[in-house]
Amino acid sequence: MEPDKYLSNYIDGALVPPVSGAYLDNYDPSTGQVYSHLPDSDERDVQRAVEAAERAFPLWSKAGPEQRFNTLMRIAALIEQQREAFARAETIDSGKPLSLSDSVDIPRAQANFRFFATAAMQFASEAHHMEGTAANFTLRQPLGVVGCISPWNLPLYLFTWKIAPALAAGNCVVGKPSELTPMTAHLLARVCMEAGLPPGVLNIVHGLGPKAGQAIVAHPKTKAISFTGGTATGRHIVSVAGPMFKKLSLELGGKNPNLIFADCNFEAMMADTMRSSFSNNGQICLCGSRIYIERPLYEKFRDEFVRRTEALRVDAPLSPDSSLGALVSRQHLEKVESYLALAREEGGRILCGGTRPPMEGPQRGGYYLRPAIIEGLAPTCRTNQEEIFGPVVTIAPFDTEEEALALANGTTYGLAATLWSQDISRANRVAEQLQAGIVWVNCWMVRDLRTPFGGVKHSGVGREGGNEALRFFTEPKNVCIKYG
């Protein structure tokens, strides 16, 4: 499977052109160059998805779970057949490497299907006895036409955890990838079509988000808006479907705080920091970007910290050396540097990184940066209230659990979290007192699919994964049956 030169949109079954018939630039973030085109999708080429999801919605939702088992199982079983084909495409659109996308994004994309496929058998409803008056039973019904937009960092995994739900559900979609990754997302519709997925089940609308994004959000006839994104955006889609009563999902933005106690596994610890704090450089809304160290430890902790980080290898996204890629885009690199001269202002000491590598050949375009490490930034700074999303981290000492937990519940976020202590009282102590959606204790990015995902505050409302994403993408209605 070769990705074209020109996108399209995927509507009714069908890949067709923008009504416009004009396109956008898509960039390739190793070497800055244009390497495809997508649709400059409008209001008109939402209006087609949405006919063909309402058309086909009535046969899609009485088809039963077993049927949409079956064909959801088929392109997941696709994508696994192709996967070298999408993981190369993922590469070249985000930035990432080839070894991240072949081995994460891809592979998850298939298990999103999977997993949903599955768990659509099993969703059971609740049923209410009435002693010798009456029986009550839920009905789980799917809402209709539902409306998916999904960011750039994450393109095909983040699509899929939430058109997989809503299609096992019974509902119809109209999903519009960022426009900075658009690549996959193409490539799907080409596998939904080899799958047999009927017509209008699934329409994928590329484009702007003030055009296309707005255009889903403010249709009448979509019923609910899952969204992944910034929270600026997330506000702005509230203010839009509120007043029309959406069922809406928001995964918002996140300044995850790293808790590390001096008691921790320093091993295990270290290779799961450098991790959480520069996989997908930086790039993933779940990354910890706000380290907090017991003081004991803070000293070999730096140290070693910054030595790992110097060793990391920032090269071509092809490269099977590279450790880090490029960042997604030219404004998103420019937006994360501002970010290290706000550091500088602020007062804090960049101890390692933050500069651009020299880069030979095509790459000498392409928008890298050396992950940055800075300390002695005040807890309050901006650097460390507001989301950078890139190869960025602060650190700081902490000298008890009181100030570690009032520093780590210092923002307006409240996405995920990382404790590292081997004492299990004060791991579910301090645990319960975080205020974050995701807790991950001695670990980080460990996903079980049937947990519940989101965040707090400004990171977000709703919950995505497992039986809450089937509960949002279907209404419950109460039937009660009186004995005769």
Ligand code: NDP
Contents of the next structure:
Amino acid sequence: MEPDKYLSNYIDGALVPPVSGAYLDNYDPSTGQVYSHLPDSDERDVQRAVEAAERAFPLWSKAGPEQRFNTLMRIAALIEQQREAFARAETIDSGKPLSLSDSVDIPRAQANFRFFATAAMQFASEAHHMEGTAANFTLRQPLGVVGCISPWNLPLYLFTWKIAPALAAGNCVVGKPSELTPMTAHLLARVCMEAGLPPGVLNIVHGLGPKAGQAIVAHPKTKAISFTGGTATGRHIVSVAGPMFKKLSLELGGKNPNLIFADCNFEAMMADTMRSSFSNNGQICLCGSRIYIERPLYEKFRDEFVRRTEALRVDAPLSPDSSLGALVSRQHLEKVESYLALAREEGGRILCGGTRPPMEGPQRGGYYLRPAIIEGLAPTCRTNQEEIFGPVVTIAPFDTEEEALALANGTTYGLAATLWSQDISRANRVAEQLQAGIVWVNCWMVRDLRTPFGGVKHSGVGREGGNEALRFFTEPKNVCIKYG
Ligand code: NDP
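Let me have the form predicted in complex with the named molecule next, following on from the form predicted alone.
In what comes next, the whole complex appears, and the chain from above leads the way.
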């Protein structure tokens, strides 16, 4: 299956052009060339999608878990069957290495459907018995039409992480992928048609955030918005949806700390720290961007970290040898570079990377950057406080557990934290005090889809994953029945 040149919206079970007839350019980050076009949708497309979703809701919400299970499992199976095409499309669209799309993004997208298909069959609600008086049971009913808006860093992975639980719980969805990475959502629409998903149950509207995304958030008929993206966009969404009393799930930015104690398993820590720093060019919300090392280990860590980072191969994302592909867009590359300039101004020493590598042939126009490690920065400086979301990390030593905790907790963010120590008591103590929604001890990015996923402080509101997601996408109603 070759990707289309002109992408379509998916509304009411059909692939349709935008009402305006206008299209946006879609760039291949590995070359900087336009390679396809996506609908520049507006509120008229969203209106059609919402109407289709409303029409589909009565049947889908009453279809029962087994029918929903069967349909979602068919979607998962088709993604699996077309895995190669999906992985290639994801790589061309986002600039990430094919090895990553093929081993992480696409397997996880189909796992999301499989996981929530089975979760729908297991989901149960509570009952509260009042001795001799009454019984209460909690009805959990789907909300209706919900909006799902996702970012570009893990395009299909995060889009399906929202869509799958929303559909499993019996809702109908109007979704918008990032305008920078629309291709696999377009392929997903084809898969849904092939899988026999009833028309209108899932609608995908492509386009710009402030236009198409805004229309989904502001539409009076979307009952809930599940959003993953930047903190500033999240704040704006709250200002629109909050006064309309919509349910909101917000997965926002991060500035995740890694705390490395001197007693850690050095080899395991080094291997995972390389991944947590530079996987997907550091463009994963869970990547650790501030690395704090207990002083006795600092120099050994720094030298080995720099050596391994310099050995990473920045190459065309379709090349099998590529460890780091291209950043997602020219604008994002320039934003990351502006933080490198800021780090220098703030007194940081760039120990390696931070420059554009010389590329050959069509790759000369791509958005490549060598991964960078910076030391010598104060914890309060902007480089250490603001999200960069690129292949850039800072390192600094610490002396005591208290200092490590203060450094880790010293930002407005609180998504994830990683800590490395062989001392189980310390690991427990520190994990308890870290201000983060997710703490990894002696590992990184080990994911069980049943666990609550989300951040504290400016990293978000609410949790995704497992029953948390099914609860978000349903409204609890208490039914009280008096005895006798
Ligand atoms: P953005 O906030 O720019 O965009 C996210 C999505 O929202 C895109 O689909 C975007 O569309 C859309 N959007 C933009 N403006 C509006 C609006 N006014 N109304 C409705 N929708 C809108 O984030 P990025 O795409 O740049 O993604 C990177 C960010 O996502 C980082 O901050 C990262 O930390 C965060 N993130 C958080 C995760 C978590 O789980 N906490 C996971 C992954 C990423 P368009 O693309 O067209 O602008």
